[in-house]
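One chain follows as structure tokens, the form predicted alone.
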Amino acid sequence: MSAALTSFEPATGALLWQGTASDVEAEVALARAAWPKWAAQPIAYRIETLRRFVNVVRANEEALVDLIARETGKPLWDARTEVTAVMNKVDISVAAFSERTGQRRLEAAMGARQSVRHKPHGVMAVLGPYNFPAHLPNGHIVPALLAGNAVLFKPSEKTPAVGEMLVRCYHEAGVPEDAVRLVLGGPDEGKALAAHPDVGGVLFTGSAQTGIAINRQFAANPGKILALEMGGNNPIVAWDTADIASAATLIVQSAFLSSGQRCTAASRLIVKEELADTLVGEVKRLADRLIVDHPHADPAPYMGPVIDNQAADHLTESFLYLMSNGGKPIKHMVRTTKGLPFVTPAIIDVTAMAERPDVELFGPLLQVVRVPDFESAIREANNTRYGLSAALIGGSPEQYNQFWANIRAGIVNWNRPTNGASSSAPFGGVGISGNHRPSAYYAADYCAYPVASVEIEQPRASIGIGLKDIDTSAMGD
């Protein structure tokens, strides 16, 4: 009997959503069934059911954003983003598709010709995160059925609902059924998914414990193509600037857009010692003022609940164990609501710790530290097994230099925020963030695989050198 599964919205803690967790090897079957049928599609139908899926959800668009709301939590400007990306993501698959995994021909000796095309896997299985549970899997769903592939995907156990309905867009707009596939359940069907012999690639976005269990378990099938991102432990380096205001806005924006649940949000600020107690001053005033309320509160909130109590006990668990270990407390942790998971953004000064754990906390807590030049700045950026995102605050153009050519991150910002990359640049990062295969606009890259070819209508060839002379004296008349 398959395992029932419930959703709750983490705002009111009501039941949203409830199924059943789905048989992977009935899925995988049909999948791989109706693989080949997809694939031989041409490249021009394919772009032109996906369009129809930008149509199907912006038809959908309100109901979307008010799901995607109930279900993570998060306010409905936040989650309106969400859908804007989704819809934003075929024309940019589109482009990177033609541009990275194109035909291209070359002439050849004796009239032939060189060509290099690009094949689908087969069957792909995406394992979707709930922080972002429609855009994030779409962009690995996107590229992937453009390619040619059929998709399982999968979405977290936290936010089905959201996962069910974008399938179903996939569908009215005329993907057919059995080349994308919902699979509901928990880590268990993930695992069996992710393991299954007829699926050819793992397309994953969450945590490194599990990302890099997955990497372990195909380390001795490098056959199957793997592409994981596995979030942050993100540094906003803080340096001489003239306008606090702007960098302290810059700081909340990274530390706390949508309630820290990014993989890109800034965990870490490392700040000039002689600015530190004006800016960390100043983000502290900015994030006191920072809206904690339900996806449909009036005034818009900044920030909703996390996910669910687990995650939010997790927080404050954090926040109490650096207090404890030399931490020195700057805005406290505090949950608002009894049995719900919303917490307020916390700050905490961290310096005068022996040892940082190096962790994701992802959630709304910013850990400060001070250090005396920008050398130490930089140390301590890259004092991390991490490498996603970073950014530098302030500064003059040769300390950024200084700071692009030495952090270790895939993605490096001045004066921007650590979060909020563009979908039309490659997405990912180096260390236990990833395995250099970043998404986004590089996508196109895992979702087919080249093969070069040198063809000629008839067959012509001779041996030129090396043989010996018949001998003629042997033959007869």
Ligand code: NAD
Second form
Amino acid sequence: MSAALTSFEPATGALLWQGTASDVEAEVALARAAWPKWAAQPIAYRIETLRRFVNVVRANEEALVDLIARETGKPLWDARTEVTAVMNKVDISVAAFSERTGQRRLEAAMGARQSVRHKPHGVMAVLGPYNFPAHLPNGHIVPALLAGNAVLFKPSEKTPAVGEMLVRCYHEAGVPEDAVRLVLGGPDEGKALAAHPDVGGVLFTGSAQTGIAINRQFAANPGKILALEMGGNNPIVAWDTADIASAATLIVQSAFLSSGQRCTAASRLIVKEELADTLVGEVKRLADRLIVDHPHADPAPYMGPVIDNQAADHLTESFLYLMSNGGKPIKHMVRTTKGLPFVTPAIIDVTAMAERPDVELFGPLLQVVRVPDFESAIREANNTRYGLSAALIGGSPEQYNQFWANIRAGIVNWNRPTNGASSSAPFGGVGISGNHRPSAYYAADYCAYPVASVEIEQPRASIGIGLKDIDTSAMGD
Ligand code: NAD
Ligand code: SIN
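Now show the form predicted together with nicotinamide-adenine-dinucleotide (NAD), given that the preceding structure was the form predicted alone.
Let us now look at the entire complex, which starts with that chain.
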């Protein structure tokens, strides 16, 4: 019998959804059978179908916003930006498809034509995270379908309801039921999908720990495509600036938006020693004012709860760990509602800690490190195995150039937050944040492989060199 699955609203603890885990073998067989027909459709047909998907999402916008807010706990306004990103994805992916994986004609010898075209991989498994349960899987699914792949989408076991609704929208738009399949389950179903011989690749968004496990699983399968979008331990460096209020706002947005549950969230504020007291004081004053409440509350909160009690426990334990190992609390992390995963934004100065753990905390916990000079700031920012996003706040154009040139990250911003990445640009990280297959605008690249052909309608060939003369003496015998 299939395992029972449930999803609860983080903000209330109420049961939101229940279902059962999917039969992976059966789902793969359906997608495998549907793939050739979907791949054979003209690209104009696939584009039109996905444009209808946008209309379906628009028609269901409020319901999807509400469901995302309920299932993740993020405020309604935050969920609304996620749904907007879902709708914008189609036009962006159509442009990326044609720019990055469209057809090209090249000159070839002897009147032949040389073409570069792209083919889909086949059946792709998309494994989604819980923090953006619609936008991030959609960021793989839309380009994969556009390129002619069939898709098996396994949402996070923490957000199956949003995953189910997203797949309903593709089907309602006319994507064949078997060309995009919902696979419900957790790590076991994820592993089974990745291991299946009829799955041509895995498009993954989630933690580095899981991504590395899948990478290991793929070691003997170099022919399978693997796109890993993983976590971060992202630095925000604050340097000389006259506008302390704006600097503090950018730091608060980077660290606490979506309760810090963004892969691009800033978890380390690296600040010039002389500026630290003033700036950190301002960050604390602003963080003290952030409303942490139910996603539907009025007035609207800045942050909702984190995803579940386990995540909230992990965050409060991490704060205590930092404190008992030399960290100096600036703003304590508080569980505001018994039994529910609401935590307040927290700030801790870890400058004096001998060894700072290089882990992704994935919550509203900002660690402060004071440094004496700009070179130390860059060194400290790079002091991580991750490399997703980084930002410099303040500083001169020369310092930004130095920062840009020396920081190891896939997203490097100046006087903008570390998060809120654009879908119109590539999105990926280095180190253990990714495997050099960035998503967003560059997702087209991993959804199809290039085929180079030299073509002419009739065979026409001669060997010009290295042949013996024809022996005419034997002729006529
Ligand atoms: P997770 O790694 O726990 O799970 C992600 C998905 O992988 C889920 O669907 C899960 O069921 C599945 N899974 C778990 N173990 C598996 C295994 N061994 N084999 C195959 N599949 C498996 O991640 P999460 O906690 O849901 O999401 C939060 C993480 O995602 C954070 O680390 C965050 O930084 C990261 N994230 C990265 C990006 C990015 O684009 N770089 C974006 C959003 C979130
Ligand atoms: C995320 O994908 O978790 C965050 C995207 C962003 O805000 O940059």
